[in-house]
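Form predicted alone, single chain, as structure tokens, below.
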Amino acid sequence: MSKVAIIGAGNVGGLAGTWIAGLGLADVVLIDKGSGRAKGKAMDINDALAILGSDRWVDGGDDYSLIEDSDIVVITAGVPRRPGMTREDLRTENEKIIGDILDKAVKFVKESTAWIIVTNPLDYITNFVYQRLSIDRHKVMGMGVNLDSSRMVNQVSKILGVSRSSVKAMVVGQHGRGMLPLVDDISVNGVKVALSEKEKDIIRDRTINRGAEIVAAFGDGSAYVAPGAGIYQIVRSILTNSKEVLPLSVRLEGEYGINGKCLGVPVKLGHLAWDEVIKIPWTEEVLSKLRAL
């Protein structure tokens, strides 16, 4: 029976746990500092599971031994972005928080455990986790550009007046100021679409600025519904071994001419890991921008 640990029982972690358990993927453990929030959220989710008809269970607390035997550990904990802040502004504070979490968690994980990182700045923290744990790079991945890609799909759907499900669009690079929406590679029902330069600019700008737009609207919070869905998407793929291709932040060791960095690129997911980086013949302009990040 599969088990997923989510460290950070805020809005993102709680909603991800609801979907993972509610849709029958795995049992879930929520961990947060001070047992109250994680425990209360777990009880609330369990009551929802009775309504949803799921026989999975959610546990919660501040005791890291609860994560023992987890197939996947998801880290959503950290200081959230506030209005006027970039994701990169969070680096120092969140590296310290994540370092402490890893020290506590590593005693209870299996060698086969996969790690999904959600904490911002996403690419820096994903690389930090990889280096701190010193494990197979295929076991560590960051949820970020798959979320950005969903935001791009929304913009294309609006502009073209077509169903979201018919649109294929991808963001690569950083989950932050260095994201690269691939506006020249958008397709609808498998057919590449011809967009005007104005349309491309609108899609690019709205995709890049979507997170900041949401933070500004909330005033005292940030997006959590779509990030929760982004976590669910990765968990579903690696628990079912679907071989799905998703853009995720992974450690690159020569792929696309990049070494020693975590950046968002399309990867094929396997069982509790990503299997390989998918090589796409991008233009030299895209490759140059990617390598410069």
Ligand code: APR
Given for the second form:
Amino acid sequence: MSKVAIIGAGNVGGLAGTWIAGLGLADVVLIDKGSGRAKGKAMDINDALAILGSDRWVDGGDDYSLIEDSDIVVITAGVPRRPGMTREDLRTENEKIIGDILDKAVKFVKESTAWIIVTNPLDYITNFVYQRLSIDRHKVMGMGVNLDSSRMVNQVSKILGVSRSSVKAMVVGQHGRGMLPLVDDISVNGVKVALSEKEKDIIRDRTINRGAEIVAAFGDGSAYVAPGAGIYQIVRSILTNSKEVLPLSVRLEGEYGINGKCLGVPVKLGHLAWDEVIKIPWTEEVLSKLRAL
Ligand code: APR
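Can you now output the form predicted in complex with the named molecule? The one shown was the form predicted alone.
Okay, now the whole complex, with that chain kicking things off.
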């Protein structure tokens, strides 16, 4: 059976673990610092698994040896946004936390282990993890623009009155200020739709601001249900070697004329890794925005 370690048993990590184990994908280990949060959450999720009809198991604690033999390590530890903060404001605080975590985790992971990064600022932290681990770039991927794309699909679905499953809409770039919702490429079952400039502006703005809107409404934390689902989506894909194409933050080395940065682009997912960046003939306008990030 596959094993997924989630470091950071907070709101996002707890829910991702619930879905991964609850929907039968893998056994899960939750790690958190000091407190009994990871242990308690693991017990709570296990009790839910009996109800959900899953035979997977969840373990939890603060001992990093628990992550040994994991096929995937998900990093959701760190500080979430508070009202008025941007994701970029979390950089110094979260970089330090992630550095400490990598130091503790690295001796327990296999060479084949894939890393899914969730901590914000997402693209920056994903690149930081890649550089610090110094591993094959295909093993490190950031969860961000797949979540933003689902937010965009929701907006389009609402405006057009069609099922979410029929809408194709993608966000690329940064999971933050440099987010680029591709409003000129929206399709319904592959057929491009003619939206007015006003509708495109609404879709773009609501997609970009959705995270901040949720932070403002919560008052004491950031979104975690959709981020948990976004993690589940990637885990499912790379455990099943699905070849699914998802927009994720990956380290670019020449693709789209970009070098040495992590940015959200469509990638084909393979077995415990992303296989390749999908090259889309975007307009010069999109390309120049992407290259400027
Ligand atoms: N080691 C292990 N766990 C840690 C450490 C550390 N050094 N520092 C913090 N954590 C844990 C916290 O104890 C907490 O349980 O990370 C968890 C974060 O959980 P929440 O505060 O609930 O935050 P959450 O909403 O889950 O967001 C986590 O995901 O979407 C991003 O911006 C968000 O960076 C944030 C991350």
